[in-house]
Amino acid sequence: MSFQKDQKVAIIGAGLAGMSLALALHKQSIPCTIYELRDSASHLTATGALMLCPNALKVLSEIGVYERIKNQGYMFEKLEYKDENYKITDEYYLGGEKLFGYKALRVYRDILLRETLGAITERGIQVQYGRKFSKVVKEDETGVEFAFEDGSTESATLLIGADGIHSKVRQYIHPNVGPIFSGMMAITSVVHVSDLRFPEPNYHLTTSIHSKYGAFVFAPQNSSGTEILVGTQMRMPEQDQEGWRRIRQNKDELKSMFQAHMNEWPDLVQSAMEHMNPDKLSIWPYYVVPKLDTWSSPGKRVIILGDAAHAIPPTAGQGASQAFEDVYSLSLLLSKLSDKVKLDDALDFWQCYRMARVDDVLALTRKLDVKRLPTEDKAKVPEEVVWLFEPKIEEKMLKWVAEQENQ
């Protein structure tokens, strides 16, 4: 049975991946409903900011979100790596308006969630809150029946899990696979730009300073560039859920971790440690999802994407960006299904294409983690990330569809 555009897609999770998928499907006139376990009040509760590179911003532009957020975040093009004497050792371009049409954008996560939900509401896409997914009851060629923890059931032609790194939908496809702790944890806070002791005027704000204790990052995260995220990462034994909660709540312990070796860091870092806001201290344990051999069930009616399929460490700024690529490429293929373009074949192609992209991003992430990019001419660095920031999703999806139609 071929999937028809007038049939229903059920999306589990109203996070960034789930809501952007709903918008992408709506653009293709494919009906969908989002099921979210949280209530409407807590749904938009989120801390911190995230990095959006040109490949993500192109997707957000296509689904009507970029215009809503572009003036609410901090735009820039590159991250500078510096040594303890503030000498530039590396540069990594996260965007480029001339080359890619977009600068990189750092924006508060709650702003992005709120504006994406605003677009969802304007388009009349249904979000059902307080629906905690439990299990798949039945899957066959006609679709999927699935249940919630309150015992209620729903059915759809496709069930798509966009429910994050601890995905419940993934358990149906991969019952014995769960997230793995990397052994590393980020610890961050915020500081006002006026409290920082810069070594020179017009200092580049998006910077990573390296010493024998690792890297300390400065990243503006509001439109004026006055609020700066500051932080570092460290090795940490894995904790259970309660253990991570205790660490988050113990502000004295977090402050001590954050200010470790303070007097041995350069003065700029010391000023950040001195003036950081203790109420904004936060941790981010790095979990990853093991490489999966498939993102869909054998019956091809249950699919996972985003962090449910491939949680990506933050080094390359591609976690959310790859989720957006997932949803846009999948929505394009679903919109082209026909007697010649079969769902099973489309999903096989989509998975191969997306898995290869994610593998390349993970390789770049490892390169940045281990040795950073080598110092090169300014003009050459952006050329090395063209493959990343210009994925040409629509061109590749439509080329494959044309091949199927011409067979």
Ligand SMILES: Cc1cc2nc3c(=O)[nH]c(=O)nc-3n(C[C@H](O)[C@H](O)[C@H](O)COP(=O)(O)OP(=O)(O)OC[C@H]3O[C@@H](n4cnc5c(N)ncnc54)[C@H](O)[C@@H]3O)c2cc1C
Contents of the next structure:
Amino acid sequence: MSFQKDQKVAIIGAGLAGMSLALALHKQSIPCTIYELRDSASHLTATGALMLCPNALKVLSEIGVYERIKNQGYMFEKLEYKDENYKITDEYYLGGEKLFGYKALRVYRDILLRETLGAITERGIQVQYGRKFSKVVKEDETGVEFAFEDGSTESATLLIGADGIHSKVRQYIHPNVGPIFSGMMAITSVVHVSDLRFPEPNYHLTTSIHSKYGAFVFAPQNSSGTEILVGTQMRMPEQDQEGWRRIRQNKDELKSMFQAHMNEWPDLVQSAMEHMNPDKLSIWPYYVVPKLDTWSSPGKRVIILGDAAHAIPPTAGQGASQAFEDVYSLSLLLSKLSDKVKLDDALDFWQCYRMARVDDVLALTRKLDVKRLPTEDKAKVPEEVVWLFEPKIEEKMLKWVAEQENQ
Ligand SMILES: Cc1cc2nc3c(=O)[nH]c(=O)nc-3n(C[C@H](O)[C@H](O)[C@H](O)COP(=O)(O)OP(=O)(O)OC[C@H]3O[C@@H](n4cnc5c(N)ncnc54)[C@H](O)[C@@H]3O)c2cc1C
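Same protein, the form predicted together with the named molecule this time rather than the form predicted alone?
Below: every chain and molecule of the assembly, starting with the one above.
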């Protein structure tokens, strides 16, 4: 099977995974349509910022998004871990121009969504709004017929679920799997840099200050570096939807959670706790998708990726980045399908490759979580993250394709 003009890919979800997939497929001349449940007005209403590491930025560069966002976020290279006396205990490189070709970029989610959608619109890729996927009606070797909540149906050669952590497409492949609460929650707000009491001039942000109460993070997130995300994470019992909504809305409760043990933190943290914007207080309960044994249906015409397949904890800042790797590697393989490079084999290879990468990221996440303990050993050299920031996706996909072609 190779993609002909009359064949197409249907993508469920116009989030970061769905839209980047559409751009990656378009680059390979594979036709696709995105179906998004929200309307076009609410599609881009997102809050907060994302950190993007070189592995994400390389993909965004390939699909024409990096150029559009690079001057709209905060570029930096490393996160410094400090103790209560502001002494550096460790540092972790999240990007590096010399080593990886890109610095890390912290950019507002709505900017990233807007610019990705801008690239989609420029290329004439169709996004159908107000279309809530409900179920797969039929799947066979020619493709998939699927239905929306309003009863309408569509068909495609491949159906790709990029519909996020609560994925409905995943239910077709794994009817009994849902997200699991990790027991941890982040609580964050925003502070202006001029309100912070720095211990010395030219103090390095981005930083994570550690005390017996855990880690408190400072992360600039606008291009001038004046607006700083501040926050910490804590254990939390699981809530139902209503419970999380209640916590989100109760700003007084959020404020007292955020300012817990304020007097025992270093003065810089105290200044952040005092001056943070209470209207910007928000929580992020960490839900994860349990490890799945497959990301495709037995018939291999329905696939999931992004958070639908592997929502992962945030410590390594790799959630969206791993979605970008999914879409880029998959689109490369789909572009090479032929009599010798078969769809079923390509999907098996893709899943193996991607699942191993996600496992490695999860292991790194656990390692970084341990770093939040004050007793953690020092010094992490940037070379240790080469495997993460330089995945060499193209090289690996094309090597496998060449092996198939030479068989
Ligand atoms: C607070 C927060 C901070 C984060 N920070 C970072 C970070 O710094 N770095 C990083 O790499 N990652 C970060 N992440 C993770 C990152 O946001 C996700 O990994 C990423 O957004 C996943 O993209 P996605 O497209 O798979 O899913 P989503 O972004 O959830 O998109 C899914 C899309 O599918 C649509 N949809 C859902 N159901 C249906 C349906 N039935 N029919 C049609 N459409 C549907 C939704 O409306 C949505 O548009 C963060 C996440 C959160 C919550």
